[in-house]
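Presented below, as structure tokens, is a lone chain in the form predicted on its own.
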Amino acid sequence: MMDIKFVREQFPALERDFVFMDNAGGSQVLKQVTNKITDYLLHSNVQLGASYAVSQEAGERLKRSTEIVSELINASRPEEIVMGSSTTMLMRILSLSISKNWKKGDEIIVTNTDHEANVSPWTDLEKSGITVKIWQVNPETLELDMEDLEKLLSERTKLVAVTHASNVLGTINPIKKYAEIIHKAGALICVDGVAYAPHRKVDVQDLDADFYTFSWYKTYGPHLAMMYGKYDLLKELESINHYFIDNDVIPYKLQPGNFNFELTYAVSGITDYYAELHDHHFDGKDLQFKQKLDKSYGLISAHEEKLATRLLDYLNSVSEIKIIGLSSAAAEKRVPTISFVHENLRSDEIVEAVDPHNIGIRFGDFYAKKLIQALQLEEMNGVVRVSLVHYNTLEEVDKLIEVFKTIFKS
């Protein structure tokens, strides 16, 4: 079992008398991360690439941080990691660069379940003559059917953009299976992992993802994001940096204005935490980081399944409530991002009734606007979303349930 006391001690914000359950919008930050931000700014705050010692030291710190990130997601080399200000920005950069080699009439496929970060950068290419096809969610199962994907694919398909886990539904999509189908058709797959990465281990080589992005500020770190790309594909992309930054300067050609140094260095505090989480719970402190990672994520997913089970059991018992997504908590099928609507109450009414109890949940479309429109939930002001992570406790879930009981009473 997870030592929840140990976990919560790593997040200073949790000392407040407040329950954080809007984690899909932004998680709380590890003290290991804030310590590294401070350390970098106080001791390494110089420009990179100079010959003097402090600049060389700063470069080595950032190089090591990028190397550990590549280990975290099992990239084949550190150069496959592109750091940027947000997932939205990185997706936009990717779409602008990769589409320079596309022709009028080429096709891309997006879903109506994704956050707009992995939709708008692609649909905007219609202005350049690119054809956009929509992979529609099944309105009955609220899942993306692979048969529908196969019907949309053609010899003109260049790329399919899809989410690993919906930030509304919480459903985990079978990316590895999608990738096999998409690659067989001769296209690329671009995966938004923002709602998945805080909860489960990401292995880009196992998934066979061509591009994969997520945000560190939703993964216990600073307001920063990363994009993985297969090296050969990144090499083919057009530079969007200064004219003298050649296409073979990877990943800098996709980082105009450079990346944030102190935040990139601080990301290694997240990987430090995963290793410490393992060492606190298991023997084998000399194990390789990847081995520790497996056990740490096992702890996380098991605890999160308990949290989701407690909340879903209650919500399923209220006849007026409809879960928007899977109604079961199985860790292999969903993350603990749980959305619902009430047949008699608007979503904003519910959330505003919870606010005075020092519990942070949220209502809305969460930038998955096309999904909310497809499910005809706009009049409800979207869904109520409770997004849990592993530092939440069963006691916190019970507190929320008790508040819900006062709101949903007959």
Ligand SMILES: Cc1ncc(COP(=O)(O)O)c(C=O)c1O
Second form
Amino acid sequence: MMDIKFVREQFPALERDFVFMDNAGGSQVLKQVTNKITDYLLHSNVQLGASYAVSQEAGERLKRSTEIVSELINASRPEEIVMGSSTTMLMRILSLSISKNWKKGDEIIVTNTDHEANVSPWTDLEKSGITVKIWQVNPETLELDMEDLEKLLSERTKLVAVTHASNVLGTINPIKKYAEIIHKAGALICVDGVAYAPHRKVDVQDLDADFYTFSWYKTYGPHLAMMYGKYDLLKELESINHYFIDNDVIPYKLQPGNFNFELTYAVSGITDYYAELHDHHFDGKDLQFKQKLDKSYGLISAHEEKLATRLLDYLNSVSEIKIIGLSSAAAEKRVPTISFVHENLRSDEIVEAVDPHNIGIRFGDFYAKKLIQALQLEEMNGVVRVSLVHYNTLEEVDKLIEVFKTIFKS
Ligand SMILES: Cc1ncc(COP(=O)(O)O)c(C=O)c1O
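Can you switch from the form predicted on its own and show the form predicted together with this ligand instead?
The complete assembly is shown below, putting the previous chain first.
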């Protein structure tokens, strides 16, 4: 059982009398992270790459930070980690760079379930003669069918852009299976892990993802993002940095203007936290960081499943409510990002009735516009989304349910 008191103590913002349930929009930040931002700015705020001691020390701190991130996601080397201001920006950088080697008539596949961050950078390439194909969600099951992917792939397919977990549906997609099919067809897979990474362990080698991106501000950190790319693929990409930054300068060639130093250093506060979470609950303090991760994420997913079960049990019991996503809470199938619509109430009406109760939830399309359009949910102002993470409590979910009961009268 996860010690929820210990967990919440790591997030100073949770001391406030407010229930944070818009976590898929942005999570609260760890004190380990804010401490590191301050520490870096107070003690290491110099230009990198100079020969003097403080500059060397700052460089070491950042090197260690990207090393530990590469362990967090099981990359094969730290150079595979590209830091950037946001997932949206990193996807755009990737599309600009990778497409320099593509030819007219080459094809890409995007889904209509993804956040636009993993759609527009690819569909915009249509202007340069790239053919775009859309992998449509099955409107009955709300899943992406593998047979549909197989039909869309051709020998001209260069890349398939797909999300690991939808930020609306919460459904976890079988990326490893997709990767197998996509690689067999000779194409690459670019995964948006933003809605997945706050909840489950990411193992890029096990998934066999070619590119994998997520945002730290949704995984208990600062406004910063990272993109993993397989080393050999990154090597082939064209530099988008200055002309004197050669193609073999990885990842700097994809980090024009460089990354944010204090925030990159602070990301190691998140990895510290996952190790502390392990050490607080289990023996084996001397284990390697990577060996601790499974157990830490095990605690997180078990707690999240309990939260999701409590909320879904209630929502499933209200006949006017339709869950937009899986109605089951199973942790291997979904993350606790739970969306729904009500037969008689618009989504904005529901959220605005919840607001006065000091609970933060949200309505809308969450930039997964094509999904909301495909499901014909625009008229009700999109879905109501309750996005939970492991620092939420069952008491908070109960409080929300009590408020819902007054709104839904059931
Ligand atoms: C699934 C998903 N992908 C991408 C993004 C965009 O991330 P960023 O704000 O870092 O560009 C979001 C943000 O909400 C998201 O939920």
